[in-house]
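The chain below stands alone and is given as structure tokens, in the form predicted alone.
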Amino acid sequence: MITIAMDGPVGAGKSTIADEVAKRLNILHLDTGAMYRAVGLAVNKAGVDMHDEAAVTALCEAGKAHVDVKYEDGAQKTFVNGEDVTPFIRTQEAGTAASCISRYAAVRRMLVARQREIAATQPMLMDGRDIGTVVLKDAPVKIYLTASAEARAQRRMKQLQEKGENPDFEEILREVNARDYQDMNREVDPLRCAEDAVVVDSSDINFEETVQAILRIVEEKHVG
């Protein structure tokens, strides 16, 4: 069975290119950072201080922010307290909500339970802030994706424009790094890469190079 355990930076492309490469290998795709931001949803809907963790502990310890994820047609679907919330996932709302509580171990800890228990019943890539440190630890391809600051702000400012909007790009720089430096220096399990990760940078190939890059790596240490 082969797992793969995939980190990076927000905006590095992981969920799309995860996607791509589980695909090709007709394994499944866990996209934990979905499961976080379902739980931001959860955090807000119920009208809870996204910045008090102890409001938002004790609303994860008291069952009210359940995630679980069910795969329809080869594609993931999340759902927060039996509501499928994937059409919102992608939100600004859901990544900002995502990004404040990520930080917050009963967060953790309640997410990583139930990724491990996904990950062990089928060949699984799984991608993230903390896969190959902490989820996976012992998965055997381990793989960093991850791009400079600027070509990731360039990406997500074309991705609101075909939205229809009309994003700034220093401002979006702005959001970039600072994600990173809070991702990279929280408390509970920053993100890191793993001692025995490959790096993948994607900041100067396109989408069917990163692919195929991922996959190289993948096949040499698989059949290794």
The other form holds:
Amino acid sequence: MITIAMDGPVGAGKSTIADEVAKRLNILHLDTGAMYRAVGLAVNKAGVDMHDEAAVTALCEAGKAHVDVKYEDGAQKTFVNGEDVTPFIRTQEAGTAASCISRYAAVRRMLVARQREIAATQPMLMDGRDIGTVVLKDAPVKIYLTASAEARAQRRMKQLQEKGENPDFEEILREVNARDYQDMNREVDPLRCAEDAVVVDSSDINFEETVQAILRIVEEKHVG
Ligand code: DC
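Please give the corresponding structure for the form predicted in complex with 2'-deoxycytidine-5'-monophosphate, as opposed to the form predicted alone shown earlier.
After this comes the whole thing, all chains and molecules, with the earlier chain placed first.
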């Protein structure tokens, strides 16, 4: 059974790359960020202040932010308290709440346990911030997908321009650096490259080249 752990900073293209690599290997892709986003939505829906760690912890410990995932035609659907929240996962509201509640130990404990359960039953590529360092420490293949802050900001610029917006590069770069700082300096399970992870830097290579680089690493590392 093949298990692949993939981590990396915001904007490195992890989700789309992970999706494509998993498809080509015919395994499932678990986007763990979606699970943090789902908890964020449940916290808001319950009327709990996301900045109140004790209240968020109580909600989780009472089983009132129960996250589950199901797959339909290989695509992940994310549920919280039985409700399919997939359409709302990518909203700004979910992202902001996820960024806040992912700092809490109780939230991480609950989701890490669930992620391990899911990975125990099927071959899987899991992507997030703490997969190679915490969730799947024994994964035979670990990838750290990164790119320079400038390259990541440039991609974000392009996405926004394609949506008809007129973004300011310096401001986006500041946001990217701020998110990196937050992810890498939080107390519980900060983002870092696992010692045994292979670093893939996508700054100067395109989507297909990045996918190919990862497939080569999987092939080299995966024995049996
Ligand atoms: O990758 P994303 O933007 O969907 O992640 C949403 C938030 O959840 C982000 O602030 C980082 C956090 N996260 C985390 O702390 N650990 C993970 N394994 C995945 C995401």
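Numbering follows the first chain given and starts at 1. None of the values given here were measured: they were computed from a predicted structure. Basically, rigid core = biggest C-alpha set you can superpose within 1.5 Å across the two forms.
Peer 1: Inspect the rigid-core superposition and answer whether the C-alpha of residue 158 shifts by 2 angstroms or more between these two forms.
Peer 2: After core superposition, the displacement of the residue 158 C-alpha between these two forms reaches the 2 Å mark, so yes.
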